[in-house]
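Quick heads-up: it's one chain on its own, the form predicted on its own, in structure tokens.
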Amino acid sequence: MTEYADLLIIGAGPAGMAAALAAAPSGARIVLLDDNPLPGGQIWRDGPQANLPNPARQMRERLEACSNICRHSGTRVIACAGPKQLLVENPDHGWLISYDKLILCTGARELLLPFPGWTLPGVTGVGGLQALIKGGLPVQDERVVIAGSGPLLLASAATAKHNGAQVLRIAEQASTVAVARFAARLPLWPNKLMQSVTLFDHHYRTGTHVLAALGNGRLEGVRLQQQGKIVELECDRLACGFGLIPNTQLGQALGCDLDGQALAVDTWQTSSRADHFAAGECTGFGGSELALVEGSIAGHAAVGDVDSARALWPRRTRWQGFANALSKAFTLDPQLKSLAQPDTLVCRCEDVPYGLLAGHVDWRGAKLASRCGMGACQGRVCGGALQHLFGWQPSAPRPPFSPARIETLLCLDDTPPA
């Protein structure tokens, strides 16, 4: 079976939802794919213990009201099947989608840096803990430490506290001076200032980072370097994340150029490949407000409504200013590169320790010698860590991009030769 879309959008987070709604008045047939059950992405993830903001609910309602938007939930891209054609799969079957225009809204994932004890049960990413709690994980009366960098620390702490956890420490690696300068600029974005006031917690400490997770078989405590002193806290959960990495794998597979770690786009959100656009955190992290306006610009531009797209440029510029301030304030301290010890696992899938990787000069050499990045996650976790630690550029993605059924892969037999 082959489906056709005038406009195919990959990712139904804020950027993807905004892109679909911006393009919908054109009457184009729009197909919106996402691997989650409901639209919203990570920031508006639904679940038994989720509290969705009104804008997310309203955008969902508007999507459902558009008869020319077809939404496929629980669906992943498996391979590029040919020019402007993708192989996709949901829990029931696989099929081909051909398209005229495509918008990538593939979001970002957490940067997880290895440190002693980070593989203990009870240790997760910061965003991972937030997603687990929204999905129903009970944390009532648990002692939680949250460490890493960026505003997501405060958001995750607020989610944990709202569900009954006792947050003992929020450890921000950025310096007091850097955070203070960032806070001084927040009046430029009044809603962000209000968010920071609402989320602030008296357990927040700057100039503080994790040294090790402690425990025997399960997390029992955490060792922190807190403003030059060593502090140990007993805890039941440790959530640790060092910012976000754009999800660019599909864009790279489609031939789109990178700008640093993100997909490169022009003022219309067009990538280096004609008829292929990108928006949201796959083009750089800047929060939901920037993702929404970038998605709208991409949606308008993809259907030829250049006037509506251009009218949104000033709003995008405003939120790009916030993104730049965020990036500058929460730049990672170089000493975080020395957290891992020789026996600290870096590739969790293949049990590859730091000591086996430190002597190599690139990703390919390390992979050939140690199988690093060849496990179930295909380098999605260790790849970002190794790029930060050693500057290694991850390998170009190869299909299948996700585990797939044989029946789905057989759909490729139906594609005509290029």
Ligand SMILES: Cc1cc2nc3c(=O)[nH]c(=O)nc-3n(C[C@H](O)[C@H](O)[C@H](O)COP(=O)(O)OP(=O)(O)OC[C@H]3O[C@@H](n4cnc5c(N)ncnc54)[C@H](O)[C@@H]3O)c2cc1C
Contents of the next structure:
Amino acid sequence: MTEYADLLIIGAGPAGMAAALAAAPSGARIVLLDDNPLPGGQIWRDGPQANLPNPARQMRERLEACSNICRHSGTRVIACAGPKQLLVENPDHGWLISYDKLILCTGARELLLPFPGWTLPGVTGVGGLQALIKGGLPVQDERVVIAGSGPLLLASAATAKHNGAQVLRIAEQASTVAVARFAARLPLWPNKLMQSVTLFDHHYRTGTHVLAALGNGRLEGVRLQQQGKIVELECDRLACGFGLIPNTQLGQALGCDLDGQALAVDTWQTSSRADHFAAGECTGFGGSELALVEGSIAGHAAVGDVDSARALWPRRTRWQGFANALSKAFTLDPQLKSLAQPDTLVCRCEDVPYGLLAGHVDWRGAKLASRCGMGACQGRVCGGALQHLFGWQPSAPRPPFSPARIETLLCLDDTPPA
Ligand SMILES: Cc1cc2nc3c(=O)[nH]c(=O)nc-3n(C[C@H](O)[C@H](O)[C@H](O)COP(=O)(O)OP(=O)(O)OC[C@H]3O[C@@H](n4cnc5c(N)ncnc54)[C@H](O)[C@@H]3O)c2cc1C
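So the form predicted on its own is up there; where is the form predicted in complex with the ligand?
Full complex below, order starting with the chain above.
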């Protein structure tokens, strides 16, 4: 079976939802596809312990009210099947989608850097812990340490506290001066100032980073370097994440160029490939407000409504300013590159330690020699870490992009020969 979309949008986070709603009045047949069960992306992830804000609910209702938007949830992209055709799969079946225009809104994921003990049960990413809690993980009375960098530390701590956890420390690696300068600029974005006041927690420490997760078979404590001193805390959970990296893999597989670590786009959110747009955090980290406005611009531009797209440029410039201030304030300290020891696992799918990787010249060489990045996550975790540690650019993924059923792969037989 082949489905047809005038406009196919991959990712139903803030950017993808905004893109679909902006394009809908054109009457185009829009397909919005996401691998999560419900729209909302990372920030508006739903679940039994999630607290969905009103704007998210309203956007969902508006999407449902548009008869020309078809939503495919729990659906993943498996392969590129032709010049403008993708092979996709949901829990029931696989099929092909042909499209005229495509918008990539694939978001970002956490940068997880290896350190001794980071594979112990009880250690997760910062957004990872938040997602687990929203999904129903009980944390009542658990002692939690949150470490790494960026505003996500405070958001995750708030979710943990709201669900009964005791947050012992929020360890931000950025210096006091950098964070204070950032805070001084927040009045330029009053809702962000309000958010930071609401989320602030007196356990927050700047100039502090994790050295090791401690425990025998399970996490029992954490060793931190806190403003020059070594501190050890007993805890039940450690959440550690060092900011976000854009999900560019699908864009790369489609032949879209990168700008640094993100998908390159022009003022219309068009990628280097004609008829292929990108918006939100796959084009660089900036928060949900920037993702929303970029999504709207891409949606309008994809259906040819250039005036509506252009009218949103000033709002995008304003939120790009916030994104720039964020990335300057939370630049990672080079010291974090020396946390991993020779026996610290870097690729946790294939059990490849740091010592086996140092000395290679690039990602491909390391992968061929060690199987690094060849496991279940296909380098989504270690690829980002190695890019940060050694500057190796992971290559574009090859299909299948995620494990797929044989029947799904057989759909490729329906594609005409090249
Ligand atoms: C784990 C995590 C938690 C976060 N929590 C917060 C928070 O609490 N507060 C906050 O202000 N910011 C948070 N952020 C930052 C947040 O990502 C953004 O501000 C905002 O959600 C970005 O919107 P987006 O639409 O660009 O991407 P996202 O919200 O990331 O949405 C992208 C969507 O695309 C889907 N997707 C990606 N690739 C594919 C594919 N190949 N096939 C199908 N679907 C695909 C993803 O599952 C996701 O649903 C978090 C980020 C992460 C990584």
